[in-house]
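To begin, one chain is listed below as structure tokens, in the form predicted alone.
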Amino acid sequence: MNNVTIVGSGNWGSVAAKLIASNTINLRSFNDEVRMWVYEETLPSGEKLSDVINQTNENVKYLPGVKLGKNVVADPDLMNAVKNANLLVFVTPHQFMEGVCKRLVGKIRKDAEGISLVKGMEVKREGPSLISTLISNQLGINCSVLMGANIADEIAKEEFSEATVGYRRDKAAAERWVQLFNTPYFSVTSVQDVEGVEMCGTLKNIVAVAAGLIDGLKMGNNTKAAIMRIGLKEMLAFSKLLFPSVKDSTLFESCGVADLITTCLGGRNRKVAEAFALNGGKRSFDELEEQMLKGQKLQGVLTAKEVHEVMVTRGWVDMFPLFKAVYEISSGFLPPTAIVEFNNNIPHHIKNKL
């Protein structure tokens, strides 16, 4: 019998439980029962929100208004959490991942596996990671991604979208977790491209913020598309320097060109991208994040400056000039209008190649 717990409840770990609790109590391989470990947190009433979320059967910070199915549990102690769990799915901030990973070496099941959710990568000394590529190292355990042309608050409105789960050599295990999140109205499918899938799932986010930035300055859909068009560009280049085995089709998935089309159209990070732009920069990001987010964090602007570490360590800043751009904005060296004025500084034969 397999046993699921989401590490995670903000507003994607909650759909997600949704979309995992629907399937669990219909399919006899799985235990009805769907954990959500909860950083508890005290809401305004006074009361706790995992007791909350356990009394309404909702996630009345993250995620209010939708019932998310009798059978899931919230539990704010992590070690109970994941005691019996052998199917992990990973849904928290990357910036926390590492911190999450160390309190469970030794403690989780020694048959478990992992899928993570997680759109982001760290970056050290010795070199970038991507968040399943941690997972696996810390704890030990096979992990696939799941990414994909998702805004949450559409999903738990069980409007019709997609996902890719991207595995490295498990098949079995990639169409467990088809299983385990395919619904109706959200349609997963599966490739054999982690690096390719998860890629995809952290630089959009990068591309998001300057399609944000193209909106808060009032400018036009042509304007629009072709950052996208550079950024998609850049995403493909930049994976493949890093990984070479990503494979081009992997764009073609939910994970890669929709995912890019949809954050750029909507989202968190076009949405606080253009309310910095509107005030030309004079407010920061982090307090943008603080006043709209209401506790979610923007991963795009973390992750162009952990990308930015990346091609400075590397010599490779001059190849992609959008991801330079976006990370000199956010950081407040260059005014949001720089986000159309990068073209005119790329040399001729990096042009060429975009």
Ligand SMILES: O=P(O)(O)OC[C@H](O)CO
Given for the second form:
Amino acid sequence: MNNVTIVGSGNWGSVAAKLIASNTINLRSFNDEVRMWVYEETLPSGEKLSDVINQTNENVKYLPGVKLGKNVVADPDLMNAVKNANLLVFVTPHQFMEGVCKRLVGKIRKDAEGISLVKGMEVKREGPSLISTLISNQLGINCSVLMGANIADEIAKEEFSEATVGYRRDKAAAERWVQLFNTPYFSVTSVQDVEGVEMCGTLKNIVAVAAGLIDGLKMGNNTKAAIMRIGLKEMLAFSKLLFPSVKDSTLFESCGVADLITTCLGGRNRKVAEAFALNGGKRSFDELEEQMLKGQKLQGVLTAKEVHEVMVTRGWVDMFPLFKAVYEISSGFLPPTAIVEFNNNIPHHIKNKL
Ligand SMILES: NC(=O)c1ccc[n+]([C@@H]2O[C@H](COP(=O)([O-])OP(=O)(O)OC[C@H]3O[C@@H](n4cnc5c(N)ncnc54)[C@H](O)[C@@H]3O)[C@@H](O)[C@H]2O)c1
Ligand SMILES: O=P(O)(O)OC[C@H](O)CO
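Would you generate the structure of this protein in the form predicted in complex with the named molecule, following the form predicted alone above?
Expanding to the full complex; the earlier chain stays at the top.
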């Protein structure tokens, strides 16, 4: 019998719990209960978030107004949450994953399998690492990924959307993940390209920041489409430089172009970047994130910084003018208007490739 634990309980983590819980209750090979690790916090009422989730069946902070399913159990104790699970779903903001993995070393079942819903990468002196690789290396488990055009609040309302599972070798494991997530309103397919799927999910957050800047500068759809096109090209080129095995076809899955579109139209990175540009860059992303997202976390600004670090180390900076511009603007080195000016400074031989 399969036991599922979700490691994370933010906006997307809570929706993942709802999707999975609606399936485990109907599928014979899964125990009904879905355990969800909650990074514990005290609410303004003085109550603990995990207690309130268990009393109301709602994540009142990160997904208010949505019932998760009676078989979802919130657990603030990470070790207790994972100890019986053979299926681990990782879904915290990427900056917390290293710390979470360190705590889990030696604490999970030997036969556990993982899937990462985390969009982001880790950059160390030794080089960049996918979050799925971090999980695999630290915990010694196989780890697939699930990414897609998935604004959590829309899926919570059961509006139709799609997602892509990326797997390394084990097709049977991928199919089990598809079975666990797929619902009539959440259509999941799988591709054998972990790197391609995960790099798409990671890099689209940088392009989303660029799209938000365009909105804040009150520029129109043509400009935003241009930014998305250039962004898509940079996503593919950067992914392939890091991982030559990445398949072009992966960009046509939900994790690729569809996620790029939704995130540039309606995501949190876009929203906060719009406010940043509207304020002429006078209020930092950190300040705006705290004020606008109520505890939810942005991934795009940190990812732009991490990707920039990789580009500097490897001598790639001039090859990725859009990624570079997002990093320089979000770090305060350039004004928001530089998001369209970068185009004039691209050397001709590189411009031809964009
Ligand atoms: N929200 C979406 O629409 C969406 C959709 C697809 C993928 N994602 C991705 O899912 C991942 C998780 O995002 P989310 O939206 O579920 O989270 P979120 O941004 O809504 O919430 C932040 C979460 O981080 C937790 N947290 C705060 N400090 C922590 C710490 N020190 N250690 C561990 N956890 C801590 C909070 O308790 C909260 O659960 C991200 O990589 C994101 O890009 C999000
Ligand atoms: O709200 P964002 O910008 O973090 O994007 C959310 C999802 O990744 C969209 O698929």
